[in-house]
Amino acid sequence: MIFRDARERLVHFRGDFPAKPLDARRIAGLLDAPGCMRRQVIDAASVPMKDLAPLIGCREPRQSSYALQRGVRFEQSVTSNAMSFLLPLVREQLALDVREVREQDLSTVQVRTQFPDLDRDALTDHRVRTTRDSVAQMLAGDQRAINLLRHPYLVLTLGDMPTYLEPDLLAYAASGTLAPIEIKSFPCIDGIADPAKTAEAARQTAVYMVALCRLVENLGQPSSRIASQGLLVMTRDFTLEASGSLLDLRPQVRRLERVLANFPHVTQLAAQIPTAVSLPALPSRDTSQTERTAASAQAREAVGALPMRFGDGCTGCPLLDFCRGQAQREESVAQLGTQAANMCGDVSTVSHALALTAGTRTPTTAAEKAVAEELRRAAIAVQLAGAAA
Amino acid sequence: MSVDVYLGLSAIERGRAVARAARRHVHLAAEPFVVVGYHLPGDPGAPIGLLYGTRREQPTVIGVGEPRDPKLRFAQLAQFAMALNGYVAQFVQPSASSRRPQDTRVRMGGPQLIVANQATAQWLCDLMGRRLRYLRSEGDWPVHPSLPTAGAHLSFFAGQRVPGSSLVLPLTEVLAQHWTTGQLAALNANIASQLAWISDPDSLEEAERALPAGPVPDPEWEALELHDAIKAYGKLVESRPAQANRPMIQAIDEALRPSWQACWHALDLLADLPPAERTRDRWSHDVHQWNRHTERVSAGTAYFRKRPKQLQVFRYLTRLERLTADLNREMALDDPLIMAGYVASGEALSGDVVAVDLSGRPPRLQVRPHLPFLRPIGTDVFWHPPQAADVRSPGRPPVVSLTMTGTTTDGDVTFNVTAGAIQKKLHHRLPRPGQQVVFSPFGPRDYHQDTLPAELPWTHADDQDGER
C-alpha cells in the first residue's frame, strides 16, 4: 500500500482499535513527552491508553475511588448554594466585580435532563454552540449576559479529531476578561500547596486557555478579552473549605500553542510510524481467550514497532512496564536514566559500554573514545577507591 | 558523575547492587523509632493507620476505622502521640542546664524517627506536625493532651530534615546513598524493589508487586480491603463499639507489616557498613538542636511559623546551601569510594608520592598519577594526613595546602606546600615518597558567620502589593 499522507498512515497504524480524542490532562501531558516517539505516534493516532496500555500487559492504573469522591464533593460544596463559595474568590482573586451570579449550567447531566431525545452527537453540538453564544454574548457586552458558565464545552482540533474540553468554569464581568477556574481537591495548607500537582492543574488549564483563545478569534474578538491568569480553587488546609490562587498561565501557553502549532508533526512522524503493523480490535468481554492472546500479541509487535526513548520521565507513563521490559532484553543503557543515556550517547547498550571500559573492545568513532575515556577513568578509579577502603 | 554510571553498568551487569559507598554515613541510633502508615488518597489529613514502635518483633497497630471521622481519628492519635512522646522523653534532661558539660548531653543522645520513604516523612512531619500542634485540648473541640505535644515534636522534626542530619532517617533515600540499583532512580522510592536489588535479586519481580510502603495505599487495596473495613466499622460501631476498629487494624496489619519488616532489613544493612568518622560531629549537632528544642518546649516557648518569612526563608536556604557543601565534603573525606567520584571526575588527585624535597622553603612535592592530572598551574589542593590529631587543636584535624606548580615530562605533578607544613616541625605530617595519597578540593572547614548580604536578591524580595 502506498501511503501519501502520515495522517493516513497513522489510521492504518490505529487499525481496528477504537479511536477516543485526547482531553485536557494527556494534551498537557504532551508537554511532558521527552521526545518519546512511541508516545507521540499513540497520541497522534487518538489511541486510548488507558485500553492499550492492559492490552500490552501494563499494569492497569486504577484512580483511588477515595480522591474521587472526595473530588465530587468538594466541587459541589463550591458551586451550590448560588456560589457563594465562590464568589468571594472570583471578587477578589480575579478582581470580576461580579454583583450577582447569572449562572448556567452546561454539563451533559444538565444538557440531557432539558432536552431528553438528543443522542450523543447533536447533545455535542448543542453544548458546543451554546458554549460558543454564551461567550459571544458575554463578550458583548450584555448586561443579561451570563457571568458563570459551569462546564463549557470547548473544541481544540488536534491531529485527525477534534478533541472536546471541558473546564469546570468560566468567569466573566461586564468590563473584564473572561477566565477559566479550575476546582481541585488537593489541600493547599498554610498557602502552599504540592508543586507537582500545582503544575500539572496549571498545565492543564492552559489546555483551556488555548482552546479559549481560539474560540474568541473565531468569534472576531481579539485575544485579550481572555485573561493572563486562571483561577485555581482547593481545600484549605485540612478541611474541605475553598481557597484560591491565581495561577500565571502566560508561559504554559506559550509552550503549548508552539507544540500544537506542530502537532502531530505530521511530516516528521511519517517516516517513523511502521506500515507493516498495525493495532487489533479491543477485545471485549465475548472474545475467546485465544484471539485474546492474538490481540496482545498484534498489539504488542506494532507498539514495539515504534521507536522509543527510554528515560527518567517514563515512571509516569502507563507503557512503562512494556518500554522498561523492552529496554531490559536490548541490555539498554537508558535502564539507568536519562543522565547516563545521555552520557553513553551511541553507545547504546550495557555490554558495549562495559566493553569499552575494560578495553576488550577498541573504541572506533570519536564519541565511541570519549565514552570509553569517561568510563575507564570511573572504573580506575573505583578500582584505586577499593584498594584503599 | 560517571562513577554513577559506571557502577549502575556494574549492577545491571550482576543483576545485583553494587556499593556506593565504603561507609555509612548516618548515624543510627541504639533505639529508633520506626513508623510506617497511610492516609486516605486525596487527604493527608485523614490517616487510615499505622504501625510503629521500637522493636521489630512487636509494632503497635492503630487503625482509624472511619478515616473521615475526625473524633474516632483523633482517639486513635492519641495512642501514637502518647507512644511518641513517650520515646522522646527519654531524651529530655532532667533539667534544663547548659551549665552540663556537652560530653553527657550528647550521651544521652538524641530520638531518630525512621520512615520508609520521603513521601511518609513529609506527610508525617511537616504536615501531620501542623494538623496536630494547633489542637487544643479545652475549648469546642478538645482533643487528648498527648496530640499538641506530638505535633510540636513532630514540626521540630520537620525542620531538621536537611543534609547531613539523622533525626529523621527516610530509609530508600539512605539506601540510595549507600548501594547503586540498576534501575531508574525514581523506581528506587520502592523499598521493596531496593532492598530486592540489593540484597535477593531473585525476588525483584515479587518485591514490584508488593504493596506500597506509605503514606499513600494502592487503589486496588483502597477499593476492596479498605472499603470493606470501614462497612464492617458502620456494622460493629452501634452493637460492638470496642471491637469495631478490629478489622481496620487488621486490614493496615495486613497491608503495611511486610514494609515494616523492610524497614528493618534496612536498618540491618546498614548496620552491616562501618561507619564514617564525621558522623558523630554530625549526630552531636543533632543533639544539639534536640536539647535546645526540648528546652524551649519545656519553657513554653516552642514556636512555629506557618508561613516563613522571606528573610527566614534566605536564611534557611542559605543553611541548606552550606549544609549541602559540607556534607559533600565530609563525605568525601571519610569515604574513599565517594572520593572516587571527584577523582574520576579529575577534582581530586589519586597518586604515588615519588619525591619530597624538604631542603628549601617552602617544601616541594612530585606526585605521579594514577590517572592523568588535568588541571592548570596554581591549582590548590589539600592534603588531609591519615595521623593522629595535634594535641593542641583536638577538635582541628590538621590540613595541608599545596599549590600545583607544573608536571614533568613522564607526567607527573609537583606541588609547592602551602599552608600547615611549612615549618620544620611539622614536616612530618607531608607524605612519605613511595606511600599512596590522595589530594582533593576539600580544604580546612569554614567557620564563617552566616552573614547576610545587604539587600536580599530579588527572587526573595518582598511583594509590595501582597503575597505572590
The other form holds:
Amino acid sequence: MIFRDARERLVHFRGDFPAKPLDARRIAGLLDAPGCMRRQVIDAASVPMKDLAPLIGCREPRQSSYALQRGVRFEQSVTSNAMSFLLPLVREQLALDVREVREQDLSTVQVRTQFPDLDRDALTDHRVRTTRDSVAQMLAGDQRAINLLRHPYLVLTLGDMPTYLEPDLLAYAASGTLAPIEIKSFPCIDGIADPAKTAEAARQTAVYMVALCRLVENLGQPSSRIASQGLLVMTRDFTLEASGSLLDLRPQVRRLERVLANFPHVTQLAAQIPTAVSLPALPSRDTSQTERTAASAQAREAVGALPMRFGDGCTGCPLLDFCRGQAQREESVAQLGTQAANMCGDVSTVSHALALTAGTRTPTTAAEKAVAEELRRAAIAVQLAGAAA
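Having displayed the form predicted in complex with the partner chain, please output the structure of the form predicted on its own.
Next comes a single chain, given without company.
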C-alpha cells in the first residue's frame, strides 16, 4: 500500500478506531515513558487510550460518575458569583492585585452560544485567535484588560503536529505576572492534599505553562512575564469550599521541554508502523462476542507491531499490562527495570545474559563482555554470601 504522506500512514494505522485529540493529561503522560515509539505513534495517531487499553486486555482506569459530577459542581461554585471563592486565593497565593473581576469565557459552550453559525474549524480558530488577542492585551499593561480568562485555547506543537489545550483559567494583574490556575475537586484535608494527585495536577499544569510560554514568546514578550508557579484550587476538607496551593512548575516544565524537543517528526513515526497493521473499529455494546474477540486480536496485533521501550516509568501508562506481558514473553531484560536494561545494553534478553554468565555463550561485543564480567562478579558475591551464612 502506498501512502501520499506520513500523516496518511498514521490515519491508516488508526483505521476505523475513533480519534480523540490529545489533551494536557495525555501530553503529560509522555513524561512517564520518554522515547517509547509505541506510545508516540499511538499519541500522534490520536487514538483514545481509554478505549484502546481495555480492548487489548489492560485494566481500564475508571472514574465514578459521582466524582465527575462533583468536579463540575465544584468548578461552577469556584467561578460563579463573580468568582468570590477564587479571588481571595488569587490575591493571597499568587500575590496578584486583582480588585475587580474582568473575565472572559472562551469555553466551547459559551463561544458556540455567541456564534452558533461557526463550524468546528472556525470555532477552533476563533478561540485560538481570541486567546492570543486577550493575552496580548493583558501583557500590554492595559489597566482595563481582562484579568481572569476562562478556558483559553492554547496551541502546543508535538513533533510537527499542533495540539489544542484548554486550561481552566489564566489570572493576571497589570502589576504582576500571568499565571495558570487549575481546578481539581479532590480534597485538601487540614491543609494536606494527596501527593500523587497533586503531582499529576502539577504535570498537567506544566503542559499549559509550556504552551503559554510559547504564546508569550510569539508575542515578543519575555518569559519572565509568566509566573514560575501555578495555582491549584481544591476542595477544602470534604466541602465544596475552595482551598488553594501553589505548584512549583519549573522542574516539570524543564522535563517536558526536553521530551517535546526530542519528540520524533511524523515521518519518523510513520516509518515505524508496519504497512499491514491497523486498528479495528471500536466494538459497540451490540457487538457479538465473536466480533469483539476478533477486534481485540486485531488491536493486539497492531499495537504489538510497534516498537516499545519498556521501563520503570511505564507504571503510569494505560498500556502497562499489555507491554509487560510482551516483555515477559520475550524474556526482555527491561522487565527487571530500567537500570538493568541500561546496564545490559545490547544484551536484551534474560536467557542471553544467563548464557553469558554460565559460559555457554562466548562474549564477543563490548556489551556482552561487560555483562558477562558484571554477572560473574555478582555470582561470586552470592556464593560468598551463602558460604558466610
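Given the structure is predicted, the values throughout are model-derived calculations rather than measurements. Think of the rigid core as the biggest set of C-alphas that the two forms share within 1.5 Å after superposition. Positions refer to the first chain, counted from 1.
- Core-aligned CA deviation for residue 228 between the two forms: less than 2 Å.
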